[in-house]
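Quick heads-up: it's one chain on its own, the form predicted on its own, in structure tokens.
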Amino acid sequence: MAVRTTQLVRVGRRELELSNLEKNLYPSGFTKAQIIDYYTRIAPVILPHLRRRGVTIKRYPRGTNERVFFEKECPAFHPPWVKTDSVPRQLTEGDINYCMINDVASLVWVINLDAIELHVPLARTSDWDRPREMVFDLDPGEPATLLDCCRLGLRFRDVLLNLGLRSFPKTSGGKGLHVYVPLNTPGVTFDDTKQFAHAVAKIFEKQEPRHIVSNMKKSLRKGKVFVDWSQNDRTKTTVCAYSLRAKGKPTVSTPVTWKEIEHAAEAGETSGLTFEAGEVLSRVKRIADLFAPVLNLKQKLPA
């Protein structure tokens, strides 16, 4: 059995006792102690797409290729500095008491758990029937690969911005694309944006029946690009920009321009697309974050 190795470190005001750094959570030897700090040093930016919002975390404590631990429920034993935030269970009764990662020291606590992987609803605690964005996850079926989505992407760029809407892609550090439309409005709900959604994903689908499809069923996937417009929903989360990926690699859900998507897809190659955590920190270095308009950018729906 493994000795349970502990580290007292400070953050900010706060004390927090790490434990086991050393060990390798992902087959290409990316340790905690490297997760803690990639999430550190990403914290400026990562931190405003967390706040206030009641973030699903996935712990895997035997690493990427072993079991994982979802985990919506803010852990009994966390500290007093921790913040909590309640919303009613949707299928059940009573609440979920989600942690609230609004500051540094929240963040470390929280992937201290051996926690990956930060997932984020479209809706804000303290608002949890409005959200905030629009979402269309689009997720290629085999053969059907990331260059796919990079494809449909444009296109789905070029019809919202007709609807007078900017959209923000983000890789979703793995083999899909995410396309963010962000709202930021009074009076909007899910039933508007999950409608609106899935009119959109059935045009699509409509025009190009062989390599699109809107339908839920897996079995109809193969070789197409999914156009998932359920995510819009009070209940469904989404892997936040800049989280880690529990992949073979440390790979990150990176905002990216559409002019970087322009190029895959003319060049017919999208392994500019993918990035791991210490090119993530260069990145964000260079060009900030990318997707801060998505927190403010105020739009409206067609009618």
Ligand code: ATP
Second form
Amino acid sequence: MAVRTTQLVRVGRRELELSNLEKNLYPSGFTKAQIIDYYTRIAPVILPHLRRRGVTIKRYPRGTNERVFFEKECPAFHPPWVKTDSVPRQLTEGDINYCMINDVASLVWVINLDAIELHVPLARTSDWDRPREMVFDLDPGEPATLLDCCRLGLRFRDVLLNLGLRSFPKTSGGKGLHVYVPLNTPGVTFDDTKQFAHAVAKIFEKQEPRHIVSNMKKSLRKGKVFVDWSQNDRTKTTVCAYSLRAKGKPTVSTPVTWKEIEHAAEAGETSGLTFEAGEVLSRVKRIADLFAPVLNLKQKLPA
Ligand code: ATP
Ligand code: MN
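Same protein, different form: I have the form predicted on its own, so give me the form predicted together with this ligand.
Every component of the complex follows; first up is the chain already shown.
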């Protein structure tokens, strides 16, 4: 019979009961204690990216190889100090009542639910129809790889710069690359960002139809990079910067510099762009949060 072990810990002003800390949740060996430890240490840089956004959590009670529980609604048994905020549903009546991860204690409480991945929308709950940033999700269709995404990403950087927009890349911690364009200007809508992202994706596709595709259909993706522009929607989420991924190893969606992407593209080799929890913690000590500008750089989409 499985015995549930618990441990009381203090996080700031809060006392939390953590459970089954010794449970291994990754095939490569990474326990729940290590997951909670990672999130506690990464808190100073991940929290700004979680704050004021409704978090979708992916829970893996039996490990990353087993069934995932995908939750938007904050569990009813949350303690009163874990704040919630609601956003109207798109397709049905009613609201989604999200957990708000605004402080370390709330973060640890959520992670203790066997949550491994944290996903966020592009808008805050208070302005759920106003994107703070635009995203291009570059997905390699086999045999295309992250290397192809890097090469294309650099072209995105240049085209966007020509339009007066700085962009910021992060690895997904999975197969591809995410390119963020901070906006942080009032008035911009998801219609604006989605149309703009779609137009850019179609221009790239037209230039290189053998390597780039802007159509969602999985069958069209083989050997190409799919530029997912449709993520720019109020109902969509993207994995949060610094979130762990539930893979074979504890990889992290990691902000990187364009220089690092250039180096990988020049070397024809992307092994330097896979980061696990420990490496991310030492990177952040060294170079702080490369994604900080995504939260505050104000930019305007060209007309
Ligand atoms: P990869 O680089 O391997 O593609 P990814 O995180 O970009 O990793 P995608 O499948 O491209 O994964 O999806 C992009 C984002 O869309 C995810 O980060 C996630 O937030 C969201 N997403 C993906 N699949 C689902 C799903 N089935 N339900 C809800 N949201 C999803
Ligand atoms: Mn992707």
